[in-house]
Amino acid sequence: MSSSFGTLFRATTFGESHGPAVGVVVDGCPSLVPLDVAEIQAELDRRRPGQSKLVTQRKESDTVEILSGVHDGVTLGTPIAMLVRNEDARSRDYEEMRTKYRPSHADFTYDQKYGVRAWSGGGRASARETVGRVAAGAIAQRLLRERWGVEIVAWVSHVQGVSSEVDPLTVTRANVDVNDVRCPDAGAATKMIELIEAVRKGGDSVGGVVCCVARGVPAGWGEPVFDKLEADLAKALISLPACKGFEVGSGFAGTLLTGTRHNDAFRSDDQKTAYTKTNYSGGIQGGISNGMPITLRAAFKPTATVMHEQETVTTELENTTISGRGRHDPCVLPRAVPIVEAMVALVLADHALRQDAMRGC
């Protein structure tokens, strides 16, 4: 199994929904990097459940222990090791699962790659493997800041049928928090609560779209021809739980646009500093970044668990069927968003660190 992402700056998850703890060992991030835990739990809080009763009701406090790789608040340029430990499992939930396949769930390819699965909470097909992913994205987010003046924010931009309008330039962690379902298109957000509220009481759940900037990223990162920067960006979010659909700059919507609509032409400015007029390329072209924000959506799929009867089959293929037990968010979206801001900063730190390795920085 694959629980490792990066080249440079590696990051390896480990841990099950319903084991002891979860957590990641950090690799390559370099020495002397200011780093307080509180900047890590500030993020992890923004992940946990049982945060508003938009998402699951599980209670966990995600409290991290740096275990290695910090001393006297700032990174040692070693392993950087962190855990989380899981409180609030309730495997009894789940004993159903035991002989049974749930819907759309990894229940049974785990079971025909392996042989064997982690029937109590999905194992590590769970979102609690994200708690990992967000640490290390911390870290990370706090490497681009502190060196490259790099920031990052994501934010729910659909929720079903409900869209809001939002600006890749100017909005701000402080816009995207400031309510439960983290829309900062106010009149959206609203209604996006509503539709959630009410597809979480009929036992039902709802899908949507997360948007992405990151603002400051120099030119020149991406490393062509397999590694090119969306590419890099593209496997980050479609590895993240319920993920289907990935987008940057036009996405499909420029496949409407003719050529000359669609190219964004260059302009200088005083300081001689290259930008384009327009940013459909969001921000990588050839897959490498040309300096202007890059934007970016990821589409995730409604939660698979659902507390309505379902056709499925047991482990011995048998037709049965299931019903949605236990604790699960009725939309993935709102605890997605650190999540996405999270792989995005890992992508982007690593190929910042790829670049200084190339000019020998």
Contents of the next structure:
4 protein chains.
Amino acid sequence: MSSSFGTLFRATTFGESHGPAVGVVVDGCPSLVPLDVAEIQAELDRRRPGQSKLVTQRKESDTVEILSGVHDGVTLGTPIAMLVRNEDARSRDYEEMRTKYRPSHADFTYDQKYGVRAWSGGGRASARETVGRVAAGAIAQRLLRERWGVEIVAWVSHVQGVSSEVDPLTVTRANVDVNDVRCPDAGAATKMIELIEAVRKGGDSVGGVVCCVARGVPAGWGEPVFDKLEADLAKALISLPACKGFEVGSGFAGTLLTGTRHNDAFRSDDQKTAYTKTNYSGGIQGGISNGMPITLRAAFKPTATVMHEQETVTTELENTTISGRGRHDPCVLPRAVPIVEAMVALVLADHALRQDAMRGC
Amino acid sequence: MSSSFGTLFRATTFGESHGPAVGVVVDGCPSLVPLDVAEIQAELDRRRPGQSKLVTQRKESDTVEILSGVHDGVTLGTPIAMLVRNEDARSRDYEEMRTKYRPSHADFTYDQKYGVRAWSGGGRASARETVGRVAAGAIAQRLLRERWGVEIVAWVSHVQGVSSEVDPLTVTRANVDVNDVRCPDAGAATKMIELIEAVRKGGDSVGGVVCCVARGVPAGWGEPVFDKLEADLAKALISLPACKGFEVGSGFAGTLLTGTRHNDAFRSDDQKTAYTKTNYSGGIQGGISNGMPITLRAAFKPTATVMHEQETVTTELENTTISGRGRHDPCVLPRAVPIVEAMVALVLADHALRQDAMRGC
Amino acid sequence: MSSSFGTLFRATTFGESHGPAVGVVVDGCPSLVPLDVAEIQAELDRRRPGQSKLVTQRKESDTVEILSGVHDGVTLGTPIAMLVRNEDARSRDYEEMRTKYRPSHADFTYDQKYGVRAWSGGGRASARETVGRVAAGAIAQRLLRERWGVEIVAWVSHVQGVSSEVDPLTVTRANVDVNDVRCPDAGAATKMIELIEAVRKGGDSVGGVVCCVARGVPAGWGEPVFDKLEADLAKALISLPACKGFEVGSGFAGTLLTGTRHNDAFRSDDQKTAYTKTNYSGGIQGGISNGMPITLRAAFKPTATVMHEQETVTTELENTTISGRGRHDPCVLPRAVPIVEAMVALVLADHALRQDAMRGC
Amino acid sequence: MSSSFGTLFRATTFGESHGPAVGVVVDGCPSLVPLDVAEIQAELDRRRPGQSKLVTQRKESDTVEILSGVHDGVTLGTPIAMLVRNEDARSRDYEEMRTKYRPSHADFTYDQKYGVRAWSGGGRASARETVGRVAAGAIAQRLLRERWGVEIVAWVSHVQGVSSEVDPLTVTRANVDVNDVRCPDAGAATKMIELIEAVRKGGDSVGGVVCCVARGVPAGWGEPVFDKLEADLAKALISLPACKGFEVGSGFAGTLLTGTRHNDAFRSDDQKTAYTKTNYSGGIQGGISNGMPITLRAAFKPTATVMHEQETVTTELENTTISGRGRHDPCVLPRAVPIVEAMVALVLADHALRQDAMRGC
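The structure above corresponds to the form predicted alone; please provide the structure of the form predicted together with another copy of the chain.
Whole complex next, starting from this chain.
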């Protein structure tokens, strides 16, 4: 009862990592949005395993099939179901998981919750579930671009201690995809890649931070009180595997300023368009977009799968150890970039439709 | 369409700051929970303005009336409506707001969204809306304590640059309420109080960080994928006025560790109860509680109301300045503590019921 | 968890019959809808007990107070909370209910579900809960009239065996309210009134049928599949106390025709406006309005409260009898008319907003 | 935004009649329910076209594939996605639909709502959408049988003017499936079959009534007020294609009785189990099940597809005629039986879980 996201533009994902398929049903996408399977595939390719040496070598073509909701190149307004078959499920690598809980994975908690789990490949807790999110997000991004000119760009800003400098006002997706680590600061990217390579050789893993900006969002999106725009964005990002922290605008650093410094002064330009001189608010005030760029940060912990022996317990709750095996991502950050963009797009598309409903035509 | 929170245990708040009343309807609370108006009042008193020199001096008794859903001291299973009349609304202090947008408040965005706003007192964007959250949270806390022995404790861990040391395993609400700033580290509390007094005299404001722990949560609460327990907690806290950042477990700091260091090794004790040696996961793995304490942090920006002249625009989008007037909180943190606890309780109560439904009786 | 209705235009009712108050929170009403407490009161007065000899003599002024969401005569877009205090609760009349279950009431099932019940006055199962529905419906009707020119008229078409002839294309609310039984066919109304008077003197009760038409609904409202417009209307009406049957368009009688007779032929008029020559579809095809009048019928069983001794069981499940006492409605139909209109309005307002969201601005 | 049904046990269907596939995602099914693809297939076979001469001759094997959520013969608690490929889509039969609206179909309203439609085969408005409902309902029925011993039986009680006599207390699914028309009264069944054959030869169609009983439902299911058990059942059935009327218990006929006759007297048996002497309430009082059999009736209009020339308009709103072509169901009733059972099962499974959540473990 948790595999759906959104109030009006709603994505429902399904599928286990080593089951027959993963996929998504998008319900509530308006009709007459131009849609091409190629643009969905392009986003999935950015998320795909095996795309570079920095990420897991699982071989999945991740070829998407659209089963419904699209006709003659446009959406019908009906549910859009999309399917990706699983291909390279090596269950033998996971045999030990059957009887032992991997530390900081979801094996233990799934067993506690359900009394059963698809032990092979992490089942539904695998990052493979995000295939459906990315496919749905590609549709949301097309809708946002077509109707409102919104563009969303995410990038890797930190890998462990390596930080970067990127201007959220100008960064493009082309800048981001120029290297394998998806950090548009070339100097920082080189260091990040070296770090990840070293960590992989050591059988360990690292985390980091993904930044995201949404430009072109008009003022007025977001609902006050519980469904504040930033609250739904927080839920969207923290719902991603391995995400442990979220910031909008000034975030934790903003707590170090005083109110007079932190307040974003309004100004009006020659065209009587309001803007703020600073953007500590991150484009959202009182839960509603104010027309400035929306700026977000998400912290991803180091991948739990490491190639070292670790203490754990068996399913019978006996103390034991487990050794790392199988393919793994030494750092999820590069693949997290399109996933973060997808989740931000799902939130914005949903709130765009909610605002249309509230404002009337 | 955003004033409801929760799937099964659902709170719907209403009310403007300077309107007749604020309140909440709680629908989905199970029957036969012992409930006394006094325990709801006690939580409201912790949130109330005017309780100390550190907070706004608006005079509100915040006396709550239960209108429905309770009979002979127990809940009926039907909606529990609770009402608090507004008493001390000084609209004259807000006259300037009618035609000017206060920086970093929601005046501008409400006008953009709705084409109208209750300009006096901030309307629905006022922190006064949280009266309903606290009243609902008091019921959720009673339910959680009665049925599962869960206890929730929040405290102020930072005010601007002043930090504190507090043990989440042992801190109690009595420790927290021992001083006006609600920081259980006495040395830090003294410095925080001095800082807030100084800031208030200077007509400025400061922000900080609230930490929260939930102890006694059994393994198995939380839904994987979108409604992960930490995702709903993130939404709950980021939905609070002025909250700009959220962390669960290791949060942003966890990105600086490697996987081998960050993983929480499982161990089993003499009673065959599983636990983890560390708790970087913050009590949640794969979106589901693992039985360890749930640990959270929320960043609150400095209050936007300051007693200085600031640049802004009029409702006609002419450049102008606005001067601070009226009563204000130089620091919202002490009053945020019961509000954070309430939101955490609403999330946990909802997921407790969802897990009952999923597991069956 | 059942006291809310609607996806975007959402009403949440609260209150027990003999508790302090009943009321409703309407969330999701667009801003800038002109709204006057008098028009809400007018609808409540049509539902009020004691308005004629045909209905219960409980004395309630049913004076409504708007607590939030309205400012200077227009809606703010924020939740509109409305409150009606209970005044004439004669619990002594209900003492026997404490330990005996009234036949065909909800006493037994509430106890089975909740393990407790507000035994006095029927608690939440009382028709008094519909106060909140009518108040919310008054707002929905204003919105529908202002924005789309929709008008909704319901009337009593049958009381037990007495039937009437009314033209759904022309009937007005003024026609309906011209007599106490709310049947615009004067001859039938006279017979209905005589029947109800006779039944009341005999301490018994009767049921009947309410018809409803919604004119001016544009084509395109309603969602295919599960949230078909007629499906949400069915739920809305069957959710009313004592309602046991629902029909749209030709209903059960339509099953006696063949397809060639039953199909509604499309025609186009001089202005190239499509219409259908017949309206067996009741204004809805495939779950979506087609621009023709929407026609509905709802069956209400005879009131369960009668002034005769009846067999029943005690709360200890011992066989016993119970005698009728207290005030009762010999026939709920006249008071059901504004309630039916309110429910139809809630469904239409919700689907109007959903269609705005889907179609974009 | 209308393709999902249920609060906790939630089915989301997708697919157009002549698109690649139809299917469903069931989210919220508890874990550890034994589940076999064969039992889902068995229900789909009862709904399948071409199963007898009485129904459409479209050739579809309707072979279902389970894509997720089931492992080693039990449910995992995660979403269960099920897929049926479309095979026999003869778009040429539908060419005329591209530019003309079929009377009493959804062609016109889909165009009005969406500005586009999958004109071939009726798109999403086709009865083919019910494949997903039946697959989801098969899982709901297994859950209901396993956990609570609930059994649901529907049958054809009327075809046009031909009525039958069936005892809802004893009728079994085997009795129903004994003939092609699914009416367990053999004499009536013969007449119904003759009628349908004659109607088919004449190129016309007929409607009728399906009755349904749910036995073994414990007291306490259903939520008062808006989500009354009968209200959700009404929505479930009226959401089916061609369904125009709904009754629970005494329905419209109950309006002809007085209250003293209609009330269901409670009695207690030797085991102190309460029951009612009559069951005009249809097993539900105040929206909550009372432990007696739940009895329902649904009216289905004659199929809109007939083999005669009919008046209609073009997509340019010019008057024209359209001639019947393609395969059609002269009477949907026999195939509606498993669909009605599926919808009733979806409602009951959802309310069963909701009651578990409310009551606690």
